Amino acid sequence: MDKNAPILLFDSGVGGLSVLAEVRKLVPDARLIYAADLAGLPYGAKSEAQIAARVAGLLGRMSERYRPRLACIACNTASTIALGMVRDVLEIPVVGTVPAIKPAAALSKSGVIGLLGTEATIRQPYVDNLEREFAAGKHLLRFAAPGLVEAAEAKLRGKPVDRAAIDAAVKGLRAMEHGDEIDVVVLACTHFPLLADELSEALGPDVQLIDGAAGIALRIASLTSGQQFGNPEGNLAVTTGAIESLEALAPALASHGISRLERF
């Protein structure tokens, strides 16, 4: 394998940066390409068929262009819908992102777990299966919080966080039956950990937040263990949207070790 072959991380927007940060801790020498499908944002409001076709098509084309050693779908919505299709298309390891229901169930003492995600994620059979397997006998309260995606995107662009979106997400969970007993909240969208401080403040000190970023990074580190890495060109971010949208994120991307920006 070419030691300069990158790890490709794909997301609808900037949420996957929460995953990239963990990957850089465990695989610091790897060349990374972060792909943001800003032209397709938001995914949560799209149909399953639209998401599956778009994600598989884009990752197929990106794999041909960038020749990655591994691809990561750093997006819960895309993973729960398109992961199987992408694995059929690509001839490299593909790591997905799924809601951290298993560790949340182990953490919860009250037996009541909140789950914040996009509209598309919370209705997926994949989530039903995770609940049956790992949270049987517990209450998993799902709430769609699409406003948090926009709030996270705005935050990384240096704009004020929309407090109404934070309040709506928390009130939505609390208003559900057993909502006042929630002691763990699963952040089932990679955008949401970017708002961890705001969500923690609104939920209170007795509620733990959990997401899957660290586990994804461990899986990537395991799959690339023993491989050689080179990064002569530096890390790269690409977007399907206007390059100006990506340039607005330049400071945030730079903080994650990415200085080169391109339109895909």
The other form holds:
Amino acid sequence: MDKNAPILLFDSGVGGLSVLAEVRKLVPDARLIYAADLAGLPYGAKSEAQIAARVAGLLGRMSERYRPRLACIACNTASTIALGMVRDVLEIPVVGTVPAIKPAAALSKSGVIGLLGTEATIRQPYVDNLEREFAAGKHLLRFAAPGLVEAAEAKLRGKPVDRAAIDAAVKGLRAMEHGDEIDVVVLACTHFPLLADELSEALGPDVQLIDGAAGIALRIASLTSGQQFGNPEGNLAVTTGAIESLEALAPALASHGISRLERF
Ligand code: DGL
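What about the form predicted in complex with D-glutamic acid (DGL), after the form predicted alone?
Below is the whole assembly, all chains and molecules, this chain first.
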């Protein structure tokens, strides 16, 4: 394997940076390419067929261009819908991001777990299966919070966080049956850990937040262990959308170790 072969992380927007941050801690020498499908954002409002075709097609083309050693779908919406299809299309290991229901169930004392995701994620059979397998006998309260995707995109572009979006997500969860007993909230969208401080403040000190990023980084470290890494060109961010929209993220990307930006 070429030691400069990158690890490709893919999301609709900035969300996957919450995963990339953990990957950098465990695999610091790897060359990383961060791909944001800003032309397709938001995925949460799209149909299953649209997401599957788009994600599989883009990852196929990106793999041809960048020759990654591994691809990570750093997006719960895309992973819960298209992980199997992408694995069929690519010849490299593909790591997905799925809601951290298993650790949340282990952590919850009240047996009431909140789950914040996109509209598309919360209706997935993949989530039904995780609930059946790991949260049987508990209450899993799912709430769609698309406003948080927009709020995270704005925050990383240096704009103020939309408090109404935070309040709507928290109030929505609390208003569900047993909502007042929630003691763990699964952040089932990679955008949401970017708002962890704001969400935590709104939910109060008795609620723990959990997401899958550290677990994904461990999986990537294990799949690449023993491999050689080189990164002479530096990390790169690419977008399917307007380059200006990616450029507005330059300071946030630089703080994640990415200084080269280009259009895909
Ligand atoms: N970051 C994506 C996720 O984890 C979704 C954001 C979107 O709606 O595009 O689900």
